[in-house]
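Consider the single chain below, provided in structure tokens and representing the form predicted on its own.
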Amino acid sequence: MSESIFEMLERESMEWFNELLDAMNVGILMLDRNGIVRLVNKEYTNITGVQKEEIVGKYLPDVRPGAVAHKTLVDKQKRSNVIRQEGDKAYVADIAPIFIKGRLSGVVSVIKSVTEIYQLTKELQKSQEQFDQLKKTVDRLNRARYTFQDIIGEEPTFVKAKELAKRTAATNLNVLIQGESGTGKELFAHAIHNASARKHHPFIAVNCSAIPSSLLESELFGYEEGAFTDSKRGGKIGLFELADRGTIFLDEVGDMSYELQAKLLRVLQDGRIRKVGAVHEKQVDVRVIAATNKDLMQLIRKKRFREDLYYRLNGVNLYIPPLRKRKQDLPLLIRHIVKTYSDGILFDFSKGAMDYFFQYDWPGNIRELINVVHYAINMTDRHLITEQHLPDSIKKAPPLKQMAASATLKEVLDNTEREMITQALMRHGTDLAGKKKAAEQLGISLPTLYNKIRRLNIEPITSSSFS
């Protein structure tokens, strides 16, 4: 008689079963009730060196003398990481009961080849190994340059505020760092890390205004593979988690948009990041030095800046003074600048000079100085520096006080229209992108800002680390 339909259909799901368990990397085992083997899959045999024919249909215990599965028999307990020995064969078994309706209805034992066990721990531990190097590798790449040494000055404000930054470094508060473009923000952020309990581990700075918003997030945070068009394979390591045990510094931090200001906060809160595109979070433990060359008090009044955040950022506030403001410092900075970029060779400067360094108000401040005696030191043939080795920037903006007895009106404001370009584009950089917002700032179209540029003979500025 040929079999029914359902029989058929019995038949095939049983078929289909059969080759779903053999296609498993594990071994698997099935007792009923009695303790009978109803099933075991080629991966078992393959473990155990047990053909299917030995062992499907008989009472375990005869079978397999040591084997505990039909324990779970008796008292209907889970066990995990059973190991077993047979002859040569060793193998790691997890053993559970199984219900049907609320009724026990035999036992299944999932099974492991010890040396496969082992293989991968080795595969694993060699992976920590390889991650661990990695990591000792970026600790290496991301080290704090400059200590509390490399910062120059024995003005009484300056001194006061080297003197909080020392006291700070020996903290675990967040430190925000204002001051104008130039003034030596991150110098006081490398010193204050590589001071602290802190300094064998990342030193990460990241400057806000550089990176559009858009990408800002992702490089602090890192992504999932797949988070967004064009993610790598793999996704990517975040700047917060690349720092974590050290430090991140977050240069102009007032020019990071308002969205991503709630997430920092979040980060500042709870110590914990989340990846774009993922669903976990992730602890960090990392201090936060932000910097501002902006009144952040006047953003949070014209709401771009949250008030939450400032005062998160705010655990010590450091305040740098413009060059203007210490100018007694000028022979100790320019001495020390000789000796950085000089090759050791000296040079003594004229009075002449020197007046010129005296009389000028510096709007770029140590970046700008720099330079400046960087270029009158390539500018000489001798070890003496005179005022006609000194850039034109300088010698010609005089003081407003002392022009104005003697010059035009147009010379009046050709001078501070030119003090006021060159400060914005020592702010903002000399680049495609810098010019475009330093003409934004000065109010003016970016032809108008070429054109005054070459009108007014204003030279070319580099630029500098300090900011």
Ligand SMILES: Nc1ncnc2c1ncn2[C@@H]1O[C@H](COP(=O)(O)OP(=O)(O)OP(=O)(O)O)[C@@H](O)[C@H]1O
Contents of the next structure:
Amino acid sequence: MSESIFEMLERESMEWFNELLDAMNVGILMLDRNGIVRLVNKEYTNITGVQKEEIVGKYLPDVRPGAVAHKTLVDKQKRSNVIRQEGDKAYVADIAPIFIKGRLSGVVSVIKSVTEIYQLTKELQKSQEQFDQLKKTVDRLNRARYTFQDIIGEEPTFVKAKELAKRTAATNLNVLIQGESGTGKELFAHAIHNASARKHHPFIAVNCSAIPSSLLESELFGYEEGAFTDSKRGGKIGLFELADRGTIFLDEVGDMSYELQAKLLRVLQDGRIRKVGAVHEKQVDVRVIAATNKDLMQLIRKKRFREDLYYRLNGVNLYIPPLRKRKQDLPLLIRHIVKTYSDGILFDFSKGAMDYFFQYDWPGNIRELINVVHYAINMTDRHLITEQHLPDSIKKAPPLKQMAASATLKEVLDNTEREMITQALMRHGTDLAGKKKAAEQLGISLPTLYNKIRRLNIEPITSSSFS
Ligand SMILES: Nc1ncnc2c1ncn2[C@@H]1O[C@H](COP(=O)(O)OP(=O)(O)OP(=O)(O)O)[C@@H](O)[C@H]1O
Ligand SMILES: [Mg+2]
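Show the form predicted in complex with the named molecule, please, because up to now only the form predicted on its own has appeared in this conversation.
Starting with the chain above, the whole complex follows.
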């Protein structure tokens, strides 16, 4: 029997209808008023993995335990954003009752896959956990090790420096620590951090002279993925970001390139960092302690250090005096060093050995003193250190005797004068007030001091360095 024209139209429109459903990029499931699945489209199969044959013509709760669409047959309620998750598939459904001529005649459920989002979320959660773990490790590794108790010294100018540092710790000011090599600048930076409100957050030390200037910027500020040809996937977090809420210690800040100084200044001004290659900036809360053994004023004059940066860093100016100006602390320091490094074994120092300690100038300051004490401890078999256990470097003849062998009397006198004037200027400073005090100390008039400075060619800068 051939189809009637009506049957053909009905069949054709049914086919049109199915094609239409299959072309849609949402999954569709329809139930009749008895909860029997009447149709599902292709995308429904794609999303749920359930084939048409497995489900069409069956009572929904029988084939899809946990389904909710049939509940709408009872309460006639629309349901939106119903999240369903089965195995590795996740989707959201919008469920609505179908009324024909006012009578409930079925339910339609429209679903969209969220598997990808779901998995991404899960991965993100995992990465977040790993990140938190790493952050804890980083924080633990970046702790400041020393406190003010570890800083030994009773000489008045040193005590003043320590007092200033303690007061500084209670503030949020940036600190510039100046002093010769080995005087304890890093030690002070640790102690300030540990006495500050930031002590539970990282203390990160960066040696600006040890890292090539081309790399320093990305070390400090990080970079975005793809910023350079060999940049790491996901980019890199900079030390400023790692130090967030803590302290960053910029050691040898005088060695930072002029160009990078400008970028550092911007960070200090508005507290925002921009990774290399990044569009956006990020707020960070970092206190900066900078240190240098260079004469920054001289570098500023030579246009190698930015004056504006100098004033930014210099919230507090902490000057650590060299050991030769606080030789009275030698016994205390030596005792401390012995105690720290010799597992509690005590050593005595002979008068002869101590004479050498007092007579030497200690250009390498406390670091050199530590080395010499170590050396001596290792050289003696007993618990007594005499001059024979000291390294030759500190036993060389005092400067005056050395000169006398090869110099004329005038040279020796000039050298002695030069040495004494320089010392006095270093102690009191090279401004007018300092020179007046220096002249007073030396027992000469101010004009005589000026004459001698000129005649002996005393570079004013050697003395202004740390005054
Ligand atoms: N007052 C002090 N009491 C005890 N130890 C000290 C003191 N000052 C310095 N030290 C010790 O001396 C060594 C050198 O100190 P530190 O590294 O802080 O010097 P620095 O000024 O940073 O030197 P550099 O300019 O060479 O980097 C460290 O081992 C430090 O612990
Ligand atoms: Mg240092």
